[in-house]
Amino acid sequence: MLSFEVLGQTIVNGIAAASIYMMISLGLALVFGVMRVVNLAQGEFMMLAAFGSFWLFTLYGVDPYLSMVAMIPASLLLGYAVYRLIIRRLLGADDINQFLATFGLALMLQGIAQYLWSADLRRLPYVLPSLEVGDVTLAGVRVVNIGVCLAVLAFLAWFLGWTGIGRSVRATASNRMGAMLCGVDVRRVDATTFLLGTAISAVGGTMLALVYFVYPSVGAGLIFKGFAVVILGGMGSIAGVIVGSLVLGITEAMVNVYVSSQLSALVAFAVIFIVLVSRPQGLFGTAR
C-alpha cells in the first residue's frame, strides 16, 4: 500500500540530491555552452572543496556553510590556473582532445587527492535539526542545501539578466561570431564563464561533503550524474539543468525506495540511453 508519508519524504530527498546535482551541471551547461568544451574535471573541482570542508571543520572546527567563503576563492584561483594552462588551449580543438585532455586532468587531480588524503571514506560529522512537515521529516541539511542552491540559482538569474557581462556571457552562447562583431571580448567572457563554473562546483562540494561520503573518486561518479543532467536538458540550457536535475534526483529515490536500492545507480545511465535514442537534443536544447 502507499504511503503518503514516504512518498512525501522520498520526494523530499530526491529533491536534496537534485540541488547537488545542479551544482555539477551548471558548471558543465555553462563552460559547454558559452565556449564548447565538455569538462570531465568538473566533479574533481567538487571533490577537491568537498575535502577543504571537511578538513576545515575537522581540524578547526570551521563551520561547512561558512567554509565557502575560503572554498570559492580557493577554487577560483584553481579555476583560473586550470584556464590559463589547459583550457583557453582546447577552444576550436577536436573533441577527443578536449575529452582527453580533461580527463587527464581529472585522473591528475584524483591522484593528488588520494596521494595527500589517501581512498578512505571520510562522513563530515555535522547534523541539524530536523523539521516536521506533516507526517514528513526534513533533514535540517538537506533544507539548508535546497537553500543554498535556490541562492545559487538566484545569484546566476540575476548576474547573467542584469549585468554587463553577465548579458555579454549570454549572447556569446546565442552566437560567438556574432558577439564579436559586436565588440564582446570573447576572451573575458570565457574565462569569466570558467572561474563562475568553478565556483558553483565549490559551493556543491561543501553540500556535498555534507551529505555524501568524500573520497578522491568521489567526482567520477558525480560527471556521469552530470551529464545525464545536461543531456537530458539540453547541452547548454540552465532551463534544463534545473528540470533535469529534478527530473534525475527524483527518479533515483523513487526506484531506492520502491524498486531497489541497486537499481537507482543506473537510473542516470538509462537517462542518457533514452534520451540520446529519443531525443538527443534534450528537453530544452535545438537540433544542431
Partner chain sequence: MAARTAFQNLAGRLAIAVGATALSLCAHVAPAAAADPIKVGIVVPLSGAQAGSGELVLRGYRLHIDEVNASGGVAGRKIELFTEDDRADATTSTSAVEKLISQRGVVAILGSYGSAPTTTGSDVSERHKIPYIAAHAGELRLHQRGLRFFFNIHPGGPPRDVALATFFAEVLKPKSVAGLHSNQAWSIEGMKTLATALKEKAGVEIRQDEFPANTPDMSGQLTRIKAGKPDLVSLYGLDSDNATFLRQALELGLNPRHISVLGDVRASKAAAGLNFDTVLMCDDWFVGLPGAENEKYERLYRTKFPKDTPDRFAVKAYAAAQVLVDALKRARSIDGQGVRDALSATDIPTPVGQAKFKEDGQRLGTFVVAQYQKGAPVVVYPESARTSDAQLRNWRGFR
Contents of the next structure:
Amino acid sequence: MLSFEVLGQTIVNGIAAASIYMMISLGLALVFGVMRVVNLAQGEFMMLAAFGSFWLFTLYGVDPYLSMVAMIPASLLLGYAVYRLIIRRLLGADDINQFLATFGLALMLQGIAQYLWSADLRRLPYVLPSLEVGDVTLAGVRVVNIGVCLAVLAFLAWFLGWTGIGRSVRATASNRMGAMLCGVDVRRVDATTFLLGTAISAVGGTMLALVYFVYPSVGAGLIFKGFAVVILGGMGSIAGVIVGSLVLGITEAMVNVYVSSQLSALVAFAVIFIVLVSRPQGLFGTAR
Amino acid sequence: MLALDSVEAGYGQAKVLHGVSLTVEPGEIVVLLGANGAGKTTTLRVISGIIGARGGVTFEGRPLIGMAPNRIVELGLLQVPEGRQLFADMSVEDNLLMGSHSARAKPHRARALEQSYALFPVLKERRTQKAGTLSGGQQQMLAIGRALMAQPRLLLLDEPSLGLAPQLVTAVFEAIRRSNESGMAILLVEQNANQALRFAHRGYVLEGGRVVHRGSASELADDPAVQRAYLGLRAATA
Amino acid sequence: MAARTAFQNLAGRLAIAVGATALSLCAHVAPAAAADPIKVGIVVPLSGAQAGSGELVLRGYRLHIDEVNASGGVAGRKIELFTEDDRADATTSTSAVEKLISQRGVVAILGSYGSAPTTTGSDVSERHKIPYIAAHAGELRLHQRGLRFFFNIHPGGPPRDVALATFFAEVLKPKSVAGLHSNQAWSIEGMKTLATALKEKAGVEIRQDEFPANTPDMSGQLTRIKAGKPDLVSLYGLDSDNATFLRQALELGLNPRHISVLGDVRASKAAAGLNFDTVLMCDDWFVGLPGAENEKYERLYRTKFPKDTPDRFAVKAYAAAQVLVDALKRARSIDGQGVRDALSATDIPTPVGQAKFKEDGQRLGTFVVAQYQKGAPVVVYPESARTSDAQLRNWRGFR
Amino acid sequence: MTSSSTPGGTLLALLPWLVALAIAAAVPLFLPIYMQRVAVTCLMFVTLGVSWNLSGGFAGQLSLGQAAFFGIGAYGSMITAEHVTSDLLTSIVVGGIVAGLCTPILFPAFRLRGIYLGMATFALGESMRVVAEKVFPGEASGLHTPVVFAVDSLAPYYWALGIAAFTIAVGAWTIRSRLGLGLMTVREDDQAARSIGVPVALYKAIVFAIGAFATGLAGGFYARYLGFIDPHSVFHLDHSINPVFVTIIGGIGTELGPIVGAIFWVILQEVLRGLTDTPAVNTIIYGLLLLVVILVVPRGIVGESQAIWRRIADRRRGRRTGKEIPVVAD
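The form predicted together with the partner chain is what I need now, so please give it after the form predicted alone.
Let's see the whole complex now, leading with the same chain.
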C-alpha cells in the first residue's frame, strides 16, 4: 500500500485540492489583512461564479476557461455592491457582528441560488485528456487548475510587490493609521482589496466547477477550509496562505488514503482548533 | 497658514478639546506644550482629519473639517504621528516611497528619496531591511524621512524625541531645523519643553483641552507659570 | 355617487364572503357526504440536499393521483393531496406528519425520501393509527420496529445484494473485487451482504473502502483501489456518487474490466457528459422494462414531462400511489384502520413488479441487473427478464 | 429588572416572570396539536438561546459550537434510556450532566477572544459531528427508543416549558450573582478583570458549564421526545447557529432578548410557511434578517425598544443629551 505511485498520486491529489483552497483563502486573507473583517460570504462569491460558468457552458457551450475571465467583471459588480452596502459598514464593528452579518449575507446568497437553480448537485461536463507521469495520472482539468492558480499567484506578487496601489495595499494592511497619514485613501484601498479578493474567488469558482459539484451551499463547505488555511498560515499573510493551502490539501489527501476517508473531513477542523489554541498567530503571522 | 478657531473634539461622549485656537504662519516653528491628556495629540489628529471636530480649522484659507485625511495630505500638510506608525513589515525604502504617495509629491519622488537618504544616511544603509527591525532612533528618522518625502509645506510632529537617547534627540531636532530652514513650517508637540522652546519661534500651552498660555518661545520660557509647570523639573536637573 | 357605488359593491362582497364562510362552517360540522374528497398527505423533501429527489418522488405521487381524479376518483370521491416539506430531516418530518394528520385530517401518508425522515415520520403516523406508505427508504431497521401502519414499496437491500452477487459469480466471474460504499447505514449494510454472498457463491473477497455520501472528491479512495488493480469495482452510493466515481475513475486512469453501480447512472445531474456504455447497474426498475404497467407509467410520464426520461424515484412513488388507491377502493371504511387493513391485503401489478407486503410491511420484490449499451439501459440479468447479453469489454469512459 | 434586597421587593420583581409563566402554561390549552409541536420547538429555541446568551451575551464569549453539547446531551439521554432506565426525568438529566461534564473540552480555547474563540468552538462542534458520524453511522441506524408521549399529550409542551423556565431562572440567578458581575468585566477585558481579582478561567468554565448543562437538557429532551436520533440531526450546525440567531434578533446581552427572538422567529417561520411553498425563501429571510438586524438595529428587538423607551423617558424628564461629536474612524 505504501508504494511510491500511491504516495505520488496522493501528493498530486493534495496539490490539486490546495489550488482551490488557495483561491478562497487569498480572498479571506486579503480582506482580513487590510480591513480586519472576516468575510464569511467569500465562499458564496465562488459559488455564484461556479454557477455562472456552469450555465454559460450548459446553455451556450462557452469554454469554462473563457467564462473564467468573463466571471471577473461580473463578480466585481457584485463585490462592489456588497462592499458599499455591507462590508464598509462593518469596519471596526464587533467581531460577532462582522461574523453574523457576513454569515447572513452568505445565507441570503445561498437562498437566492437555491431559489433560482434548486439544490441539485451538478457537474460541469468538461474534460481534458489526462497526463500520465510514470504511474501517476494527472487529470487534465486539475493540471490546468494548478496552472491558473500559479498565474493568479504571479499576478498577485506583481500587483502587491511592483505597483504603487499594491504598495498602498500592503501599507494599509501593515498600519492603517500610518497609511492614512501618508495620504493613502484607505477607503479606496479597502474597495480595491475587497474587489481583488472577489475576483480571485470568482476565478476559483470556475476552477471549482471543473472538479467539484456545483450547488448552492458549495461555498459554505469551502469557507471552513479557507479558515483553516488562513489560521494555519497566519491571519492576513499571503505566504501563509500558499503554505497553509498546501499543508491542508496534502494532509487531507494523505489522511484520506492512509488513515480513513471520514477522518480527512476532520483535518480542517483539527487544524483550526489546534493552531488557534497553540499558536494563534499561525505559521507566518507575528504575535499581536 | 494654519488656523484653528475654537475647536472642540473628542472620542464618543468624552470631550477632549474645549475650544482650542491657534495659528501657524509660513516658515514658523510652533511648539504645543502640555501635560499628558491635555489634548495635544488630539489637536494634531483633528488637523490631519483622523478624527472629526466642531469649530474652524483652515489651511491656507481652506476648511479642513470633514475633509478626508488623504485629501489633507494632498494639500501638503503632513503628520509624523506619535508612535511613528511605520509599516513594520515593509522595507525601509518602501516606507519612504509610501511617503510620496500623494499626487503632488509623486513627480519629485526620486529627488526626495535622495534628500531623505542624504539627511539620514543610516536609512540608505538599511534600505532593504524591514522597518520593524530598526532601532527606536532609526525608526524616528524613518518616520520623519517618510513625512519629508511628501514635500510638506506644514509638518506636524508628535513627540519626536520620545524614548530616544540624548544624542539621537539632538540629531532629530537638527534634521527638523534643516527642513525648516528650507521653508517648511512646523507644528511640534513636545513634552521636552526645554529643548523645544530653545528651538521654536512661538508656542502654546494646552491644559484640559484649552489654550492657557501663548507667546514667543522666549516669553514662554520666561513665564513663571510655564516654568513651574513644564520646565521646573528640567530646570532643577539641568 | 361613484364612492357610494364602490361602497355598496364592497358591502355586497362582504355579505357574500360571510355567507360563504358560514356555509363552509356548516359543511364542516355536517357528517362527511359521499362526494367529499378523500384527504391524503404527502411528506417529501422540497428543500435541502435531497430536494431534487423529493421533487421526483412528488411527481410520481401526483402522476397517478391526478390520473385517478381525472377518471372520477375513488367511488365518486376525489382524492385531495396535501404536501409538506420535511427537508429529509428527522425532526421536520415529525411536525410535517403531525400537521397533515391533526390539522388536515388525512387518512394516509405517502412518505418521504430517505430512511431518517421515514423513521420519525412513520413513528408519528403509527401513534395516530394512520398508514404511512414509504416509497424510497431501504434500511433494514425500519421494519424491525414492529409498526403496524407502516408499508414500504422498497423491497430492501438483501434481495438486491444477493441478485448482484449471483450475477457477479455466474456471469462476470471476477478474480479480484473492490467494493466502495458510502458512509450511510444502508450502504454499509448492503456492501456487507454483497460481500458475504459473493464469498459464498464465488469464493472471492471484496476489498472494501468507504467515502462520505455526496462527496465531490473520491480521488483518495480511487488511488487506493487503483493500486490493487481489481477487475471489478462495485459501488454502493447515491446517484451523485455514481457520477463522481465514473468521472474521477477516468481522470485518475482507474480502468477495471467491470464497473457496477446501484440505480441508474444517468439519474444524477452531475453525470452530464459521461459515457455510460458497459456500466452495470442494479435496481428493481429501469427505463423500458417490459410489462403493461410500466408501459403505461412511461407513457403517462412522457406526456406530462415531455422533456424528461421516466424516472426511477418517481416510479416507486407512482407504485405507492397505485397501492394506496387500490386499498382505498377496497377499504371497508375510509379511515386509518380501514385503509391499513386493505393495504395489508394488497396484491396488484405495478411498474416495479407485483406489490405484495410481508408481515413487517415491506414489499416482496425482485431486482434486475442492467447495462448501458449504446446509450440506453438493457436488462442483462436474470434470465427471465433479459433483453440482451452483457457486454464484457472494458468501460470506455467519456463520450 | 432590578432586584431589591427586601423579600417583598424580590417577590415584586419576580411577579412579571410568574405571570408570564402562568400565561405560557395556559397557552397550549388553546392550540391545535400541530401548533403545540411548533410551541415545543419555540421553547427549545428559548432554552438554547438563553443558555448561549449567558456566555455569548453577558460574558462576551462567542461560542459557535453549542451543537456539540446538544448532541452529547441527546446521546447521553438516549443511551441511558436504552441501557439503564427509561425514566424520562433521569435520562434527560443524565444528558444534561454528561454535556456539562464535557465542558473541559473547551478549556484550551479559553484564552481566545472574539472571532478566534468562535472559530475554535465552531471547529470543535463540527469535529464532534464528524466523530459521532464515525462512531454512530448515520440514517436510521441512529438510536431508536420507544416513544414516550401519547399523540395528543400536552406533556412534551410542559417538559419543554419546564426546561426553558429552569434555564431562564438559572440564567437570571447567574447574572445577578458575583459570577455575573465578574463575567461582565470579562466581557470588557480579560486582563482588567484578572487585575481586579476575578478568577477569569474559573468563571468562564462555570458559565460554559451552565450553558452546556442547559443545552444538554434540551438535547436530552429532544431525543426522548422524538424517540430517534442520528448524528446528522443532533450535532447539526443549526443547533450552534440558531441560539446565536434568536439572541441577536431579540437583543444580545439582554435577559428577554433570546426569549423574544425565539418567539418572533418561530412565528415568522410559520407565517412564511403559510405564504410561500418555496423553502429557499425561508433561507433568504433568515439571512436578510441577520444582515438587517446587525446593520440597522444591532441591539435587537429588546435592546432597541429599551433604548427607545429610555430616550422617551429622558425627554419626559426634560433631560437633553448633548449632541455627539462626530468621530471618523478612517
